[in-house]
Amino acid sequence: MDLGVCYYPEHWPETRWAEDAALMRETGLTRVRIGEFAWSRIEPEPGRFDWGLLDRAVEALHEAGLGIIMGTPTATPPKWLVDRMPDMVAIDREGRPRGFGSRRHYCFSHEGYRDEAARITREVATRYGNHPGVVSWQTDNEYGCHDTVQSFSPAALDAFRQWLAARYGNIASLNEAWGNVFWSMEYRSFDEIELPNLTVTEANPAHWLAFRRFSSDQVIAFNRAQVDILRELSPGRDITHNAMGFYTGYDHHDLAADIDVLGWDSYPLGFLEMFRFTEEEKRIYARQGHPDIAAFHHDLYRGCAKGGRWSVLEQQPGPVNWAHYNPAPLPGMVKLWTLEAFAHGAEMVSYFRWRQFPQAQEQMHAGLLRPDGKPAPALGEARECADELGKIASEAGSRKEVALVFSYDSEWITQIQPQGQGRSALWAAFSCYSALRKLGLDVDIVPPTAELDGYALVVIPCLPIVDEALAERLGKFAGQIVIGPRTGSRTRDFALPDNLAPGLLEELVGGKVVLSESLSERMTIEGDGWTGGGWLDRYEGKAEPEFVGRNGEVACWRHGNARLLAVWPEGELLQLAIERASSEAGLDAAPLPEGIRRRTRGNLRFEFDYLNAEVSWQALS
């Protein structure tokens, strides 16, 4: 695994570049990521290019023996471009323009900006596409960051109408698919359709789902245009992009199909503080991050990536600047995060950033060096990682034990129509993943299209749309299956299936769900050593009750090799159901001590102690 760093030579005196590059190599870094925010220096005036700074930076880094990951600078179009095309900015859900002054100020659907993005990509690729120091490319930066996938602009409206016409063919088909007879919402032509924001009350959920799919497709098309240029002008080099944590604004499976290596940006402390972890978890793991945050995304993006090729393009090395509170990592955590990525199969871990910048929005975001250029604590840990990786002799690959099925439109559906506060498909997946990891199991997070051969256990936390191919594979699957609420509960166009949930899985679970309730925290189901809640499905069929509350409510049903959870997949009930299914699947699963996680890579088993920030590994017999 390569170690790298994100570097911005335009931020520092040129006299410092060679010193920085030499220190990077001395630390054991072999990759350096540059250029993704440099458009204003590359093209300070329309059509006038100044390549001097970037040329010299590329030479300095290359001469030091560093492989360069060159970014296309399209995440930060310069002011002169926005002034020329003021309608290129996105419009938010409330109808307000998202203007210049930070970053990501563009609409994916704006044809003029698409042309400009392709133009600057072609210029950069022509300049550096065959330079021996450029070993790979990164497109743009963090698609969707700051909630920028959805735009409610005139350009998006025009593109959405064209997308709908191509998808449905005629307006009668759309009206039928969306159920527009309800509330007299029928359209006479595609030109009558508006975007789903700014309605009096909620818009048709089928309308929203179509818009979510359209918005995702716009991201993919925008990215593909750059990929095509880079493949033409810089053949033989990998292309990557940096996805984000707990972000589902577009379908990462679709993005990954067009690139070679899917990267993601790992900020475990910021994610712990900003997302839905308990106050107790935030207290215990304030300087480590929850033990499953990084691993969940490693396995999610590995499952999205073409050929399973993935990396960490930004690894947190110290305090960040964007969470509610921004503590420093516990000593040893940067090393633990790095080696954990290796254990999950990463091709590279790149630290963000090389040196803390003393100005602008990220002046409080730590790097491997302090603002004064002196080493920050993480620099030594990066050097330790380079030394350790040089000593580890590991085969590639991991064992097939558990397949956890997740799709992005599942999360879109639960966002559009949650039916209960916080009932999220993404977080159901995270809860199931964490329950499996607490048993020491290796988990592959896979799309609904994945083959299931070789797995002992399949877990489907929340998958509202189940197609015939998946239903057939599950029907033939010989191992154990755990199915969560809402699975099979919707058609492709957001309608209830004629035979009710779980739709095409009715035979697998021996019956159907005839009523669904979402339960508040006040309405828990208590059993022998467990509690459940958040949701309650009323089931009718041949399955046998497995977990029954003291009030007689059934929290989990069992039919053949399938378990159907009637409550939301979280907490003690989920852990018990996962433990039973793992045992019956023949897996070597046992509860691990608090804060301990394991992962197998080839012939090695790694153990990560999150409480004490320690890593160990041993060869498997």
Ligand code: GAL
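In this text, rigid core is short for the largest set of C-alphas that superpose within 1.5 Å between two forms. Residue numbers count along the first chain shown, from 1. On a predicted model such as this, the values are computed, not experimentally measured, just so you know. What changes on going to the form predicted in complex with this ligand:
When two forms of a protein are overlaid on their rigid core, residues whose CA moves 2 Å or more are considered shifted, and residue 604 is not one of them between these two forms. If you fit the rigid core between these two forms, you'll see the Cα of residue 22 move by less than 2 angstroms.
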Second form
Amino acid sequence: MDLGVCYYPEHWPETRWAEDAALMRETGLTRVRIGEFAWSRIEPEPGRFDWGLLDRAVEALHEAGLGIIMGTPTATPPKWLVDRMPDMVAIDREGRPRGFGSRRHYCFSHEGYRDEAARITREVATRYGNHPGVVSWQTDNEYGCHDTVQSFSPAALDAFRQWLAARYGNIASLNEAWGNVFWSMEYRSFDEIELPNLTVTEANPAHWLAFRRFSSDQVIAFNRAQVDILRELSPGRDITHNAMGFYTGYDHHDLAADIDVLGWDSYPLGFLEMFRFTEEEKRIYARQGHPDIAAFHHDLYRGCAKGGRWSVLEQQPGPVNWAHYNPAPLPGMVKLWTLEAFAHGAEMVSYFRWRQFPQAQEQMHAGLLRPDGKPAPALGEARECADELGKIASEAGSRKEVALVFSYDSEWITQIQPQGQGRSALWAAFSCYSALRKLGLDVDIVPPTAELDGYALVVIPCLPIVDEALAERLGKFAGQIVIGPRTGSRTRDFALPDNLAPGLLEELVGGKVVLSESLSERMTIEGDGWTGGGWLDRYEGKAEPEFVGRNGEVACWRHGNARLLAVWPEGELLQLAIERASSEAGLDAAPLPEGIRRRTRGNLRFEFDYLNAEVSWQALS
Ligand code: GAL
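Starting from the form predicted alone above, please write out the structure of the form predicted in complex with this ligand.
Below, the chain from earlier opens the complete complex, with every other chain and molecule after it.
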């Protein structure tokens, strides 16, 4: 277990580096990430390399005993490169170029830029690949940040047509699979297909889904090209990448398959402010973050990562600069977030960033040091964490209690066709996760391909595409199963299955969904001690109604070991259904007080208190 920090030697005078490195070590940090935005310094002019700065920085950090995570600088191509290839920038959905002057100004499909990215990766890897101080590599930085996965450029169009041809073989199959007879959308050849933006009304959802898959594949291919070079030139080093919070623009299961350690960037206060939490949650957790934000991503990315190896590559140390409002964390929160990550199995927590840079876009973003180089409050908390890591390190492994199934194309489908405002597969997963964690359970968020043996409970919040392998595993699963709306409701090409939802899960739930409605907030279903709504699936079959509203509408059906939620998975009804399923699964599940979360690591049980108020309860059973 390591603590680390993101450092930008190019921001500071060289005379300061040794002092910085010594203070990092004294704080107990053992890792330092550098280089990911340094292209304009490494190669100030086309083909002219100036390695001096990075060479000396690597030496200074290495000499201090820090292990270096070296970034490939491809998120920030320099101006001269963009001027040489102006068409390398991405084109937005409205058809406008996304130009130079910040970062991530490239299109994943642009062949010329792909060559340049490979070239600079090769240069950096040749220079530092065998340096004893370089312990791992980070590819690029936050693929998709600033909404950069999709590009509507000529390069993307070209590549999309090729991708479709390879996938469908002939145009008749594509027309058939997408149902293009509808509205006379039939094509005569792949060359007639356009990108799905700029249509008069919504494009065919099958067209969008194909474009989302294609765009994701372009990210994976771009990353893989770097991985191949790094494996060749820097053997024995781990390769990582930093994913983001509440972000589904590419398939992280696919990306994780190519790297060794999946990282993610944890900004609990920024995420609370920017995402769909209630006003009340934003008020009571303003300086802590909602208690499930960080944990949800820890468990999600652990489930994506090959061999379960993951880390936090950036953690908020103080106010950020990019949310609607940017408060400082309560004293103690930086420590809590850090220890919580280790409780969930992180290999490393690295803070973003060492020292606040007084210029440019992030001048208001905190670091472990203030802009004047003096300690900011988080430095002391990092030091306390370093002192406590020893106590945790000896324990490893987590309990297998609940598997929560999530796939990236589920979220693409609910974004493309929400059917009701806000009906998102990602947020359905988050609210199921939260309901489980409020009961003190440990949750693994797993892909649909995961083995389910050993779990007591499987929760599938919203998984429109269910394949035969998953249906078979669920059929054999002996524990309890909870299935949410829209599960099994689509084929791979975005059509309704012939036997209607839940498609291949018909036998498991003993029937089918014959009508789906989405309900506004005005149309709730009131039951005995619960309110449900958001969605309503009308079911026909052998299942028994379990939760029935006073108006006779059924919010949850029960058949054998499976429950079928007919309403959207959120709120009181979800909590009750999850509670019942957990206790029938034999899990030790009991509601925790507001703001408290529990996590087990080996023989250690952690309890995290996110509430800035007094709570009293019997913590240990
Ligand atoms: C991340 C990014 C960092 C920095 C940080 C600020 O998204 O990877 O480079 O911008 O946000 O919070």
